[in-house]
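A single chain comes next, written as structure tokens; it is the form predicted alone.
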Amino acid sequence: MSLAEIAKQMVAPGKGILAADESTGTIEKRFTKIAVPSTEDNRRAYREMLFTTPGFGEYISGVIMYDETIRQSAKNGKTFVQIQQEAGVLPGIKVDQGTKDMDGSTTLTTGGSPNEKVTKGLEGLPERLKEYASLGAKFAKWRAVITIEGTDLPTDANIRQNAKDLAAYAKACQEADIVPMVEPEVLMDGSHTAARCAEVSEKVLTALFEELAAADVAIEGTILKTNMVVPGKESGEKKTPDEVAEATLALFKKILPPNLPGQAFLSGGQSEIEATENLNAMNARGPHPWNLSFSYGRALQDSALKKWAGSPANVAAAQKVLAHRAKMNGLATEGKYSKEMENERPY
């Protein structure tokens, strides 16, 4: 498949992707709050248990797996590369490797301690890059935080820099017959409010689209992965899914090419309901010139992790509550969802 098939197939309508790419401190800590140690063996059993999900890929277009992850097998003895090709899942796998203090940025408020952050990884990309085409990975993600902070942060240095780093690791992507997909995430954090999220992500997107066309990245193999205009989880405002989705439309009406194959949504923080009743909604206003999907970590396994919580014997009824909020995501990738239908839930 040519990467344009690809990009289309990661946002095929009905369907979105799962990420699965918590590094191993990440996932240390969604393990402590469950009692579970995080082993290797137990990592290895939890992604299990959400891969081999029966009819995982008719709502999950693509998997965004760790470096541990991608290399893993199930007890079957069948990689689990393998078991999401055998699904009709894309696999894909996160590339950067962290965040470090962007040099020269300080902000008042912390004492004037590095706030602001770069994404590591560039460094070695291709090499990585050929290795993971050759564990079959189609797509791979790249994670550039944005913080606000009144009216001082984000600066535009680091919007920049985010933004040219994206662009590096998308055309090395693209470069190595795989499709990239550029996050770049304003922030939940903070107490700004939702215009001010809007503010922030109308420069972060202009710059990015800026970088990616004089990086010479052809738009139309390239997803795009950013977050829903949403005020800051300390902001005390709250915004109805219209009013997410209105602001989040006009934003994306201004700013994303209409060649641009489709935006996969992260959750960011939201709750399970909140991040698919906010897609629910902005797809209800299409068509749009882009698909509007997901890409949602803990929006997506919250609850089944919490129902797994480390035992054999709690396997099925997690997966079944993995596939309930993997069907409500999907119609919600066609404006299909309700909020009547988590009555409906099978567990």
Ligand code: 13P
Given for the second form:
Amino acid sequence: MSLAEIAKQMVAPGKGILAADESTGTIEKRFTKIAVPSTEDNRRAYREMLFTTPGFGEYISGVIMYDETIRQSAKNGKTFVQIQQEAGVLPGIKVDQGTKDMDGSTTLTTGGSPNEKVTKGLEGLPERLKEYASLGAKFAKWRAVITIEGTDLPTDANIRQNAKDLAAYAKACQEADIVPMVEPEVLMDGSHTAARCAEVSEKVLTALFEELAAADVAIEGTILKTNMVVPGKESGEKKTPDEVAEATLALFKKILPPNLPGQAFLSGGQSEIEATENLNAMNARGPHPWNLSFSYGRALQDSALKKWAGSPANVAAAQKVLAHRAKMNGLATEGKYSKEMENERPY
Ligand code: 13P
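Alongside the form predicted alone that was just displayed, please also present the structure of the form predicted in complex with this ligand.
Next comes the full complex, this chain leading.
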């Protein structure tokens, strides 16, 4: 399959991506909430529960895995990659190595602002991509985080550096025959308004597409993964799904090139139902030049993780929860979701 064909398949109507690429540190935080120790075998058992969900490929087009996960197998001896392939699901891999403070960022900020972050992992990336391709990865993910604080943050320097790194990563992926999912995430943390989120997201996406062009990245073989235009979590502002959809689409229409196959949203701290309703509202206003899909982590897993709670006896029940959320979001990619459908949710 060509990169363009894989990219299309990732955002095929009716389907989306399960982000199950929590780093060891992040999954430990999630497991702490359900009082499960984050051992390698518990992480393996949890992911086996997710990936062996009956009908997994019906609403899921791809899975993003972590380095440890792509090398793991189910109890029956089949690798997770094989299990996904058999379900018609594309295996994907997170290839960034987390974030670090940007050089000089403390001097760019004022009044105790947090340091701005850049993403680690460009060093040795071509070799790692080669290995991941040999393990079966068809697409990759690299996440850049952008913090809003007052009018000081983000700085233009931070936006530009993250855009350049995303473009360098994307180019390396395409050279290794892997579709890059480029993820600039404007964080929901903070007290900023939705209008400020729109303004910052516009700068971030503008810089990103400039840098992708400068690095000669083929847009037809690229998937965007970014945030919706939403208010900061501590802002007290509330936006309806229609308002989120209007603001996000206005931004995308200005910036996303029509040859971009699709954009798969991150959930970023939205509740499961908010994430579904907002996606649905956008697709109810379609068709758009690009498919608008999902690549949710928490918004697909939160309730399933709680239901599982580390017990083999809960696997089937937890899988029903995941299947329900996947179906709701699958319907939302075509604007066919309605909140009444949640009445049939198995939790
Ligand atoms: P959330 O949907 O939980 O934000 O996770 C998606 C993701 O992959 C963030 O990098």
